[in-house]
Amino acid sequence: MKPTILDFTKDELSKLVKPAFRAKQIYGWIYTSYAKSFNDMANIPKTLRQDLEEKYKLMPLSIVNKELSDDGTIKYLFCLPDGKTMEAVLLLMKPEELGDDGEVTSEARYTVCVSTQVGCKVGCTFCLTAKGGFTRDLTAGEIVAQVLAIKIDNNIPAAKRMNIVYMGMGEPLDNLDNLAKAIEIFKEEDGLAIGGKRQTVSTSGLSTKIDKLGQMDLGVHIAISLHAVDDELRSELIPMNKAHNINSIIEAVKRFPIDTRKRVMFEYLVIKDKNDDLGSAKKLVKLLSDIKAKVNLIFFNPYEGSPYERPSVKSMIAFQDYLITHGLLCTIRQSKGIDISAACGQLKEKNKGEY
């Protein structure tokens, strides 16, 4: 099976093609002009185009299904060259606004939630992805391809900046080498030019890998999927917590290089009668007292067969109010795509056996 050319940084590509300046041209064709084939690259010599065609795939995934939410969220199911499927989501964070004259007064803002693995090893009990087990890591190019394919599918201009969150299927830090390479490829100025400050790695808390990511100094933000304030509940929700407990995660976060103007995001999935009480809120305030933190409260997104339930709006607001009153910056994430298969693994599970 041919590798994808998207696996290469521009520097790596410049060592593979001669003369080296062709790498910049190829990057432009792929990420700026959205070339559909190597043959579209008009200013590349025919012999080089043929050589690239023989050795590499240009786009390593295809769209096999997508669902559009009323709020503009689009959930994608992609098929990889080996027939495996995984998901990504385009989130419309702010719609385009037009003035009375029909001119754009405010551009649309997007975030793409990408997967890093087919399946996942972590086994969170609230996550549908976990039910399918782990299949394999995605290559750097397969991670990058998700954003490229979504931009092409939605006619989003190449120059339009986007935010990336590594929060789809899989644990990003469990695929650290390919994750780091994808981050670098996204940052290429001659490519998608998505800087580190626009990229957020969301992890369920592999504390040793948090340290390794920090040592790479890639300039990305980090978000911690905390979801509980004591090890007993967290080990129920995230079995991996037995090896990487809450204290080890908090200490690793304190060591992580963070822009002094920014805060560390702590994702807290709120589940009815599990972690939505004010006692948990009190413990959360104490746990994060030494960190410049922001808490993002997330409604549990229910799916068929889940043992957990969505919390009430009243309990969410009470939880948020307690955190804010006690000095923690806190937001309630607006649920997006709840009318479609937006939770991780839902669209893949729905289409199981069809592809």
Second form
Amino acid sequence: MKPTILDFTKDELSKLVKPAFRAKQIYGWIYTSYAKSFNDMANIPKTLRQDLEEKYKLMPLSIVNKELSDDGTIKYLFCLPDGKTMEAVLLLMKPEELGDDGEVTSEARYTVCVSTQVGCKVGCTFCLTAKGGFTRDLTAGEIVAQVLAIKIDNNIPAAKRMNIVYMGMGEPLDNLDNLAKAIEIFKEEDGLAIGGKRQTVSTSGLSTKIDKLGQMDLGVHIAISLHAVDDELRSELIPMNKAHNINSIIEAVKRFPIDTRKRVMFEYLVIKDKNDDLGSAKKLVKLLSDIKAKVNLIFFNPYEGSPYERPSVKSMIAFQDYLITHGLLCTIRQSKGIDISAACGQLKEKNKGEY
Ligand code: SAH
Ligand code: SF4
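Can you swap the form predicted alone for the form predicted together with S-adenosyl-L-homocysteine?
Every component of the complex follows; first up is the chain already shown.
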């Protein structure tokens, strides 16, 4: 099977093609002109175009399914070259605003939620992705392709800066080498030009890999999927917590290089009668007391056969109030695309019978 040219950083590409400046041109054709084939790359010599065509795939993904939500969220199910499928989501964070004369007064803001693996090894008991087990890591190019394919499909202009969250299928830090490469490719100024500050890696807490990512100094944000304040419950929800307990994660976060103006995001999945009590809120305040943190509360999103229940709005607000009155920044995640298939892994699950 041919690899995708999207797997290469610009540096790597400039070692593969001669003269090296062709790499910049090829990057431009791919990421800002949205070329459909190597043959479209008009200022590239024909022999080089043919050579590239023989060796590489330009776009490794095809769209299998697309679901549009009322709030503008679009969930994509993509097919990979080996026939495996995975998903990504385009989130409309702020719609475009028009003035009386129809002129755009405020631009739309987009975030793309990308997958890093087909399936996941971590096996969280609340997560639909975990149910399907682990199939394989995505290559760097397959990660990058999700954003490129979504920009092309929605006619989003190349210059439009997007944000990226690594919160789709898979555990990003379990595929660290390809993740790091994808981060670099996204950052490339001649390409998608999405800086580290616009990229957030969400992890279930592989503490040793949090350190490794920090040492790479890529300038990205991290979000920690904490979900519980004591190791007993956390190990029930996220089995690998036994190897990477809460304390080891907190210590790794303290070592992580963060922009002094920024905060580390802690995701807290709220599950009815499991972790939605104010005693847990109190412990959370204590746990995060010497970290510049912000907390994002997430409603557990039930799926067929899921072992847990969605918390009440009342308990969610009480939890948030407690954190805020005790000095923690706290938001409740707006479940975008709730009318389609919101939680990660759900679109893929729905299509199982067909693909
Ligand atoms: N593996 C990484 C990133 C992908 S999971 C991680 O765990 O952080 C992305 C997010 O989806 C996580 O914050 C996870 O808690 C959330 N999620 C998984 N299943 C969910 C469900 N049933 N309801 C709501 N959120 C869920
Ligand atoms: Fe994997 Fe994240 Fe799902 Fe846990 S929540 S199984 S780490 S994708």
